[in-house]
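Here we start with a single chain on its own, the form predicted on its own, put down as structure tokens.
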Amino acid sequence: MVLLEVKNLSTHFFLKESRVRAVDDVCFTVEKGKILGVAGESGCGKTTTALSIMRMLPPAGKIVKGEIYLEGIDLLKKNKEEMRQTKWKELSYIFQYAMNAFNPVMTVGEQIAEVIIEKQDTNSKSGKKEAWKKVKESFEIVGLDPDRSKNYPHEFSGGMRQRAIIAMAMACDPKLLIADEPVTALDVIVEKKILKLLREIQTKYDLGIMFITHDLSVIAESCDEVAIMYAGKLVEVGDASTIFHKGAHPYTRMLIRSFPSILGECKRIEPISGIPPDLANPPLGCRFHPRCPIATKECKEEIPPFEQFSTSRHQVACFHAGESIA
């Protein structure tokens, strides 16, 4: 069942002397009970794609075209009030960087509490009870002392910020959550206990999940699903197995050889060489050939078309997809 699906997205920022193209022309889906991986070099835009989805862009932002759509309704259709109200309850979203996410001088518990009671509109003195309860439940979810939840965001470490971060997204059940970069910063130990977590709470809860970040072994232990962007396109997506062993977009594989391995034989990683383009003034045709090895004058002219490659989950942009880059 598809939960997100994602047509045509396009979104500019709009700056004084130049419009940048963070996110242009991208088309993907969740599915429930799925956890979609979104990869790719930092500035290729997978921030700006959900912040987007959570219409959550900063000022100079504008979705230009496109259609966004949970379980069927388009997101971009609702009005301010109607957003807010998706927003946590059908619509959640773990930040970057949990060490600043919370305000130091309110408890973590209240602050995750006063989001409960935003979405069930009363301040009732039965409505703030039943949203400490909540609380103490989130908090035993993500494997938190309920108790904890009285204590300020400097007292908890790195992996309970975390946590708490987590136990926030989910007070209010949700049916997609979009986590980006949610290990950032941590050590690997605290790394594999919080990747753990979610595919828990993804199935225990029939979650649809889309995770972004930029670490291609975490994708390939936690993502059912996996998304390549590069300079604000999608140029790759297929099921985790097939991007891996059977990735068809020049830029996929390469990213692949230029992350170390810590399984088989000991290789010398591949750096990509160039750096990806301005998006203020993108090469014209496929935004990746100025560094791609067995791009031809139609990449540089054309623009590739997404189109179904070995089967029906696998879609590339690529005009010489499959082909040998040596």
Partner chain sequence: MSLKSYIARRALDSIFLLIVTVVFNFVLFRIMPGNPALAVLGRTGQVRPEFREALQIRYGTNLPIWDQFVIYLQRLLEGDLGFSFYYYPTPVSDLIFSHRLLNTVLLMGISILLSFILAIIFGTIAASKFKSKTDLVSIFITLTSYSTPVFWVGMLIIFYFFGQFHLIPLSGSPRLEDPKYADFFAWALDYCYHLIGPVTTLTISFVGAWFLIARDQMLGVFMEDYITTARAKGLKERRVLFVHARKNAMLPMISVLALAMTYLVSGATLTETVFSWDGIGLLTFDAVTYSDYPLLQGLFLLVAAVAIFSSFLADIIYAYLDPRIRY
Contents of the next structure:
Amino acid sequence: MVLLEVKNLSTHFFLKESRVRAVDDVCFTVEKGKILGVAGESGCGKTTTALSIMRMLPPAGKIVKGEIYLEGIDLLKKNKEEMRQTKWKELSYIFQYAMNAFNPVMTVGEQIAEVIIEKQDTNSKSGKKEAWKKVKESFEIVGLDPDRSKNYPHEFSGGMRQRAIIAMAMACDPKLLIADEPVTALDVIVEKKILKLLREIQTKYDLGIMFITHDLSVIAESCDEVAIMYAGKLVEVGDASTIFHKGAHPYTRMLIRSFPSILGECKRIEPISGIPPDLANPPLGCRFHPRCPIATKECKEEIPPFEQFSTSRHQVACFHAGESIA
Amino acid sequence: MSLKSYIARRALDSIFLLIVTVVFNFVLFRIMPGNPALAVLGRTGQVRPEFREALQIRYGTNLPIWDQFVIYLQRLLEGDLGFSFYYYPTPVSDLIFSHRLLNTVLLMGISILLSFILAIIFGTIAASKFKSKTDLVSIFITLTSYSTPVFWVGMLIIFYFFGQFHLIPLSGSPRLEDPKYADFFAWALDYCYHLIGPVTTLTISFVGAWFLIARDQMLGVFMEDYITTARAKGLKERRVLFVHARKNAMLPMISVLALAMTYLVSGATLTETVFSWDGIGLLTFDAVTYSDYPLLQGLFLLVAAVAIFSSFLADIIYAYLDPRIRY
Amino acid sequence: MSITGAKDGSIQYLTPSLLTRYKIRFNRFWHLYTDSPFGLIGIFLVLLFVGMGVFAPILAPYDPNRPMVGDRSDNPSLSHPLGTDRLGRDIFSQMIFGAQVSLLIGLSAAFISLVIGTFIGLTSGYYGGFIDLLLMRITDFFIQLPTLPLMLVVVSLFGGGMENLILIIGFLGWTGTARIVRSETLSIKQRAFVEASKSVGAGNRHIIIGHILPNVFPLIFANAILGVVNSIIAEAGLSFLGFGVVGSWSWGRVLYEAGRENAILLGSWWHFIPPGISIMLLALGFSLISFSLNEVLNPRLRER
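Swap state to the form predicted in complex with the partner chain from the form predicted on its own:
Okay, now the whole complex, with that chain kicking things off.
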């Protein structure tokens, strides 16, 4: 069942003299109970896509086109107040900078309780008690000592803080969770634990997760589906195994090749040469063509359509999808 | 360093500064041209030599400078600030610690509190609408207020609100001892009535100075990640601003308040002059006008002591309030 | 980044590109500076009064000091646009000449503060340790002291007059600059190019003058302009209380005379409203410039 559907989303940043096409014509869906991993180099528009869904873009950013359906309701049609009420109740967000996500002068429990109270219908005293009960419960779910909810953020370790953030994200039983680089700042062992925790919670609550990361190994480990972005465009979407084994877009393949594999044979890592384009003046045609080894004249002139490729859930935007890249 | 040893170090610093101030205070008023006693004699014109001598002995100016310093210290420790030239023979301490100090503390206290609250509210609103029309307009207004001499604001207020609309009294500060007041409340009411003009003047001037600081602090806090989180949580904007942001932005404002604590006793010379508010500011003006050095010395010492103490206090409060600070 | 490259003969060939680089930097600066209209309004206001001060002898219809016996305490008229004072002196001419004194005192006092503040800030930030502790305690103390009463005391000791006023306002206004220069120095001291310079054996003086000063200068400049505002306001206050310049006319002195003549109660607005507005507009001009510069240069704001 489709939980989130993003249709033809374009988000541009309007600077004084230029317009940066940070996200251009992006379509994808997140299924209920599935994890969609969104991958790509930094600056490719992953976070902007996520912030567009939250409607939390910085002032210069504007959604110029598209629809975002959460359980069939277009979030972009909601007014500010409706959107505010939707946030956290229906969709919550884990930010990149986990370490500073908590206010240093308030206790962790307070910050979780306040959002539960905010989203409750009643505002009575019992509501406050109820909220604190839920705080303790959520602490237990993420494997934290409930008594620690009275502590200040700086008294938590990095891993504990990340757990507390997940507890906060789950506090109001959302349907969709957007996690923006949730494990990037953590060391490998803690990272493993947190990923496991996310998986557990996701199965337990039948949650849909949009998981943003630049780290393909994290995606391989934890995601059901993968979306690859390049320079503000979606280049390929599909099942995790399809993408990793039968990736059809040259960028996808090169991206996978540029990551070391522990299980496979020892291969030389091949970095992708060149740099991502300037999104204020993106190249004509396929945005990847200046760096693509198999680009042809067609690629330089026309934008490749985003089409179904091998299976029904596998879509690629490339004229030469599936061709070998030497 | 623990909080305790931090306090101890700051206390030592403060005591050192206090000693420097006492010495400075003594030296500053000895390096002025001529003999301090001549000032009072100059005012009385031709005097008999016996009287001149008596005065010199009274002020100790006939003694060597080192002895003068020792006497100055001894008297200071006894709380004796000497005698005023102008209001002779009233002791300086009686002049300062009187209705004047009360008048000034009340006037400054109310103005500072009001301005502080206003500056924080406006600063928060402006910062939350960074670079919007509201923000730019409030910056322009406060820069204008910062650029306007406070006494001229007072003049305008008298001109319009007394002269044209008859909303406020001209000037003065009612005294409880005045027989025209039937009881305490009659006095209090009239006192408040007389406060309107100077309080408005000072508030305009203080808000002009503090608004930008408050806005700047708020902007800094708004860049913090936890504010983004609070917004993502779908909290009401009011809660984001006044619970999540304010608490953090308030910390640096403590030093602003510490600065203001000094004004609490120093008064506002210009405003008090314009409104004939009988406070420490006006007393300072008189002391300067009449070259009343003992009085100036006493005033300077009081203000400096409060300045040192409030900066000490601010540092301690700061260290105590922010759980992250480790010295 | 550093300017010293241009002085060094061995890399002389860099000079032309350095010039273009400054051009580019200036263009970028100007672009940011004009982001809000404030900066331009500020420049306009300041130039307006600079023009008024420079051309005062031409613009003023009368000698501001010459009493005209027949025209005592006149209301505004065609011959005296702002009337005359009780000695029959033309107020409009006093206003025009006032621009000279306000600008002169404002600029020179701010310059003195700038030099002292920069010296103390650089020394404190660069050397650190005990010197830093001592200098900053003193600075904090001076920040805490109410400025105007202190100025009054010093004026009463040393007397008024233009030179004394400039010196006193300048010598008591350095604290803010010192603080800012110190914190900037502290951060620049840590940067790689200073380390590099040290590692090749450059002396402290060379590092301070060649590396740190050029980098803190923009911020010093923005702060100095705020110093001009403070000095103009301080001069107005001192003059209003009767401790200002004697021979020449400043707007503060015009207000002092207006106060002595009871202009407020008599309702002669022409005597006290124009000088007040002039002080306000000139100070506002400098404030706006300083604000806009700060928006561009302040490292804390730069990231936004």
